[in-house]
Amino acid sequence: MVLDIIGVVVTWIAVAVAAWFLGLWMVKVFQGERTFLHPVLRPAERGAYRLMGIDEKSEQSWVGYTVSMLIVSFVSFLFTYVLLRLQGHLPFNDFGLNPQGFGPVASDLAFNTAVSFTTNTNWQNYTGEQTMSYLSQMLALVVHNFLSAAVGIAIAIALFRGLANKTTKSLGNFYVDVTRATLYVLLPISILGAIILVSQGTIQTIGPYVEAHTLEGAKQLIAVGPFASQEAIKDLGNNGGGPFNANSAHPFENPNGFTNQFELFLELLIPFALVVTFGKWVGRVREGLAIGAAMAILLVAFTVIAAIAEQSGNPALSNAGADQARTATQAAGNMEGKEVRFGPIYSAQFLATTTGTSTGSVNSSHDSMTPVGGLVALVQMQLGEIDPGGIGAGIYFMLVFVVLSVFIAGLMVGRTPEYLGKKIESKEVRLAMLAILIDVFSILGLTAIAVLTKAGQAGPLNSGPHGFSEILYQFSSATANNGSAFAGLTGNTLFYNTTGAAAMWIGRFLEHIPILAMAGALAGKKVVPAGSGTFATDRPLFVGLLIGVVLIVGALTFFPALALGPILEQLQLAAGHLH
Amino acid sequence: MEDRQRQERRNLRRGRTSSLTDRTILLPALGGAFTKLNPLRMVRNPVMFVVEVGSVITTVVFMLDLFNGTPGFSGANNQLFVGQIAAWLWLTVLFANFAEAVAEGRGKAQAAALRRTRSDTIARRLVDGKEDRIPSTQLRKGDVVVCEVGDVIPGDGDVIEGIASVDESAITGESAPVIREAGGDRSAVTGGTRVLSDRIVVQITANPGQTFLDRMINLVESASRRKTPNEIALNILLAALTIIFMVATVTLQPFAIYAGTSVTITVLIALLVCLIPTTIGGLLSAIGIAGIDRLLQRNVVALSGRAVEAAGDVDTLLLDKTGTITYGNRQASEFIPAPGVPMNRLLEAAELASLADETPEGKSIVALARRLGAAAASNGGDGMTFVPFSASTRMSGVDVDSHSIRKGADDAMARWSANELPAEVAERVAMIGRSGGTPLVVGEDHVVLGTIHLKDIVKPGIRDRFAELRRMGLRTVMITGDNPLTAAAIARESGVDDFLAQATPERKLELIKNEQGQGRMIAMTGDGTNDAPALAQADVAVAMNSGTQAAKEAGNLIDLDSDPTKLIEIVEAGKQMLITRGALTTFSIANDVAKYFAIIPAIFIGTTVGELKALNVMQLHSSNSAVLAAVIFNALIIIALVPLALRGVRYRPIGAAALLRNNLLIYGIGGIIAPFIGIKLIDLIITAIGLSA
């Protein structure tokens, strides 16, 4: 167990070190400074602007930025929807990239999937290896793995500009930010990542599925594909939609302990790096580090809780006399739904990381976690994912909580609240609260509709509180654009495909509008110079305050729902009340 | 009558009327709490409006079941429980209304005192040189009136002719009469004040209903009270939190049904009311009114709540040197004898030369010389001939017997002594000049005896005050007409952060705009007409009541005592108001943790999901007692915090970091812990007296 813990900690340290350098790199990239990759990438960047007809010097207001974001997202959504519907009907067996000859994807599933990938959710109501051709995987889906991640980064950068700009209302240029995010950040790291994954055995081929003969002489079809390249951006871009249904529990995606930790490293890298970018951008790295510290403390706390819960195992089994104690030969704990390769602690870390970020890839079955483990996943998603959160989304949603913390407690130093010298006034408060309201409405509202309707009640496989958790998880995951699932829920139904898609839209685009509007409201505001009377937001005290506000304002709202879901389940398991 | 008014005003000013013990405020406030139940009024406060709606619904549930005799609507709850919940919800609303009414009451008492002075008077209007008598209410802007001894000035205006002493105690509570004269900065008169001597002609500057007195009455009665920007933002936060908790409570019902049980409407409403931020929602407007009141007690009239709020945000204080930092006139601070001259001889000569000098400088020379040991020479003794100061000789003094004693500027004295000044004296003179002081040379019979150092005396304690302001995060800038040399010396001595020397109205305005351009908020005081542009530009502009009408129009706060050092207290009052708001908001939100732990397990005790009783960490007695205890705590905490809301959280200039740490500890951590204890205690009590039903 000590080695497991060391493995967990070493991963975090690696993230911290790499995030620092990547964060500084991103400042250069998005401020248009020259980098060592310029000789190679600058021509491609220029070409892209020419192709799109973009003047890279032109700047956008928050409205222009938002409209561009919505247009790009909608067009790319249509592209994916159409491509999925045409699967199997394109010439030459989909250009030779459909060796298994899969037919078109059903319309509601294609709709749900297109929304899912556009919104960086990657909720998968399909089984990849039985539904998607290589063309669909590579073109219809992976495009979004890059694009949606780049959009997330772009919006975070726009918010940084809003907080830093003193004289102009401009938030930059959406197209330029997305292009740079893709070219200078996502592509180089994914290429490196893919090479590392291939070296460890992650599969990468466009050949057809392999037929194997088992010892009994039976024939078995083994799914393969060009997946190492997909795997890298899946984690780096916080997408989470794996080519295989088993996701990172599948040995072709995640072959060994090293790749497991490497994937977690990729998931955490950009969200933490953006914290450094933010600090540098607004002129004080400490400001960013304070936010990063709050994120890290929450992530560590949630990881520890999940790890303890999983290692302790199922109380009902303990009561029944099962031996769940760890020994030299068995990892023990709650091993239901877990890979023996990873065991409870690495699985718990994966769970906490994938739901603390907006990744949603899994290396174990979340549905089979102990209720407390499931609670950790639910809470992190319901918070809007801020520890460290989705790519871009993490820091901009955390900044919403920062604005609220400053507003609620900042008055206590005897000044009207200000953050980074900018006054937080009714407009910012309204937009910040709107962002939180949207989250709450979507998760609780849709869950309520589901439990009230026959179609919704038909979803969960389990009865009792666990069934309720499955529904709650669906809408928490979709709204937070996470994409992981309590697989006990039958999601590929008309009801869940559409309500799930609605939650993903709401959680992504409805959420983006107030955040960009807030960036617009902050941009151009005069900056009050800091003095001894101003509220310091780069101190440990503020980190504590921020965590408190996140937990009280963000999480307590869900307390009644959580009480009837995972909390009740845990209590019932302990009491031997099984369903 | 007048004496009583004056006494009332003084009492108010000194804060002797503690509104929480004053029956004249408390009793009307009780009535006010009920009249404020009007839903049209309540809807302006979304949090408390939700509580009122909840009260109505629970009351209806209670009534229906009472009359039907069946627990059809109250469901699993018995009627005693529903009745108690309804009663406590009403009390929650009433407590909040009461808090607001008490805060308003203090202003109302003050307004009543003011209104008594506004009794209609007869104005003596001058039309084409002829007087006609009309009621003061018919006066219009531009009219010209005459006021003589004993007349009450019928309206606000400017003296355009004459000079008079005026009793302004009705407005300021100060009994010493003030001089008002045509032209200059002392020309403004206020309606309702009384002329004590002489005759003045006044041009009216305000139409009836818009006079200073009217505006003051309006303000203190809060009739024209508008929400301040920060109040609006806070209201948005509170409204949004209310919506969030409504979603959380409304969706709880379907979740409970899915879990095979259900929650009664009474309990759902109880949960909602406990979760929404009623503590701050109920006290917010009282805090705002109390902030204005606190200034009023210090004799500062805030013309808008916004100004008080802005005062908390001020970054830079512009302070006039004269009157604020220094006493305003040069005083003797040191005697330096010429070589070979005994100190005593210089002291006595200086004293004699100044005996007849009635200027503050002269008096200070006499006083200091006597303190340092000069024998007190009697004024006007035999053989004394005083030589007054004249612009041509630039010296003054006295001839005693055959001796002539003079003091004067160094060059004039050099001429008088028909010699160059001794080198040591000349050097000393130059030194004093360099330090910003004024040197006076003393001589007897054409022999120079030494030098007197005259300087602006910085008020004692002002240095500490500036250090305190620095700790508050405020920068101080001294404004003076002095030359840069003198200004720098005073700035150094007083510890002010910066200064503007040779200030003109234009340069003042420029300085303010410059500071504002860097994002700073500026506060200043002013009284003259030429201060008006700067006052209008400043974020917090305190006009002296003794100042001109133009200055008063341009300011957003008026200091009735005309004391420029008040600025510091005004800033403190602003900060105090903001801190109180923040503290109660934090407290209110932090309280929710305990309330969840009281109510959520309580709802499900004894149902299909009874295992949730493990969350009953407070070990509350029963489902009903838990809900009731939470609701009672929620109501009582409002009334318990009324004194804090009215008095304000104390502001100490210990720097933002320490302030935040202390307040977070008290109101944040305290806000989490307090309700656990409070709810448990209430649960024990209601269980003991059998109300937990």
Given for the second form:
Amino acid sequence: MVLDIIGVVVTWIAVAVAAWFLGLWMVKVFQGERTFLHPVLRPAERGAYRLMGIDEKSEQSWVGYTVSMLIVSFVSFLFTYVLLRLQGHLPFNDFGLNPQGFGPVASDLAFNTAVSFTTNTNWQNYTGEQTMSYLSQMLALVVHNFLSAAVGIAIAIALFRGLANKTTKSLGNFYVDVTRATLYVLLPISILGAIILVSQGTIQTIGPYVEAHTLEGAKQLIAVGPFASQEAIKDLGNNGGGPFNANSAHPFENPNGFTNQFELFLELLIPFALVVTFGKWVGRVREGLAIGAAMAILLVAFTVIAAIAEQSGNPALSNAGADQARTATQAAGNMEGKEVRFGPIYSAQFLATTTGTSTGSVNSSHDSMTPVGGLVALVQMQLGEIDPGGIGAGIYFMLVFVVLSVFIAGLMVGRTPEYLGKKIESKEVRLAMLAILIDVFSILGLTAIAVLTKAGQAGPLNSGPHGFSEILYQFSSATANNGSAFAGLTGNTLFYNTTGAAAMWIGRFLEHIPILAMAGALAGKKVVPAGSGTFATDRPLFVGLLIGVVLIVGALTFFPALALGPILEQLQLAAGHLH
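To test you: the structure above is the form predicted in complex with its partner chain. What is the structure of the form predicted alone?
Chain alone follows, minus partners and molecules.
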């Protein structure tokens, strides 16, 4: 267990160091400064602008930026939907890109999948190795892994400009930001990450599935594919959709302990790097570090809570006399649904990281976690995934909470609230609250519909509080664009494919609109000199206030629903009930 804890801490330290340098790199990239990759990538960048008919020096208002984002996302959604529907009839299948001969994807499942990958959710109501051809994986899904991640980074950069701009209300150019995010950030790191994963045994081939002969003489078909390259961007871009149904519990995706921690490193890298980018962009690095500190404290706290719960095991089994202690031949704690290669500690860290970001990748079954472990996953998604959150989404949603925090602080000191010298007025506060309430409406509203309808009630395989948790998890994950699941819910139905797609669309695009509107409202605002009543937002006191606002808003909003699910289930287990 001690070695596991050391591995967790070493991973966090590696993220902190790498995020600092990557954050500074992204400032140069998005401000158009020359980098050492320019001789190689600048021609491709200029070619992309010519192909799109874009003037890279043109600027957009928040409305133009938003419209561009919606157009690109909608067109890419249609492309993916059509490709999946035609999967079995494409001419490229003759080139070994559909060796298993998979046919077209059903219309409702294709719709759900196209929305899922467009919104960076990567929710999967299908078994990857039994549904998707290599062409679908590489062209439809992996392209979205890059594009949706780049869109998230672009929205964050637009908000940075809104907070930093003092003389103009423009937020930059959406097409330029997405192109630079893809070429200079996502592609180079993904290529390096894929090489590292291949060296460790992650599968990368376009050969047909392998037929193996067992010792008993039976035949077994082993799924393979070009998946190391998909695995790298899956984690780096906080996508999470794996080519195998077992996701990162599968040895072809996650071969060993090193790759397990490397995947977590990739998941956390860009979200924390954007904190540094923000601080440098606005000229106050300590402001970014304060937000990063709040994110890190929440991540560590949730990881510790989940690890203790999983390491302690199932209290009902302990009450029944079962031995859950660690021995030379037995892993300690709750091992149901976990890979013996990783155990409770690394599984808990993976759970906290994948739901603290918007990755959704899993190396264990979240449905088999203790109620407290499941509670951690639910709370992190319901808070908006801000510790450190999804790629781009984490920092911009945390800045929504920053606006609310400085508003509360301003009321406390009797002064108009300010952030970075800009007055936070009623318009910004209303937009911040709207962004939060959109998530609340989606999660609780759709959960209520599912609980009250026969189609929704048919989904969970369990009854009681755990069955309710499975439904609540579905819409928390979909709205938060996370994509992980309580596997006890049958999601591949018309009801859950359509309502899940609606939740993903709401959580991605309806939430973006008020955030970009807030960026537009802040852009060009006159900077007010700091005075004696100005509340410092780069000090430990503000970090504490920010964490408090995040937790209080979440507790007041979601506690009743959580009380009906994981909290009640934990109380039942403590009383000795095994169901």
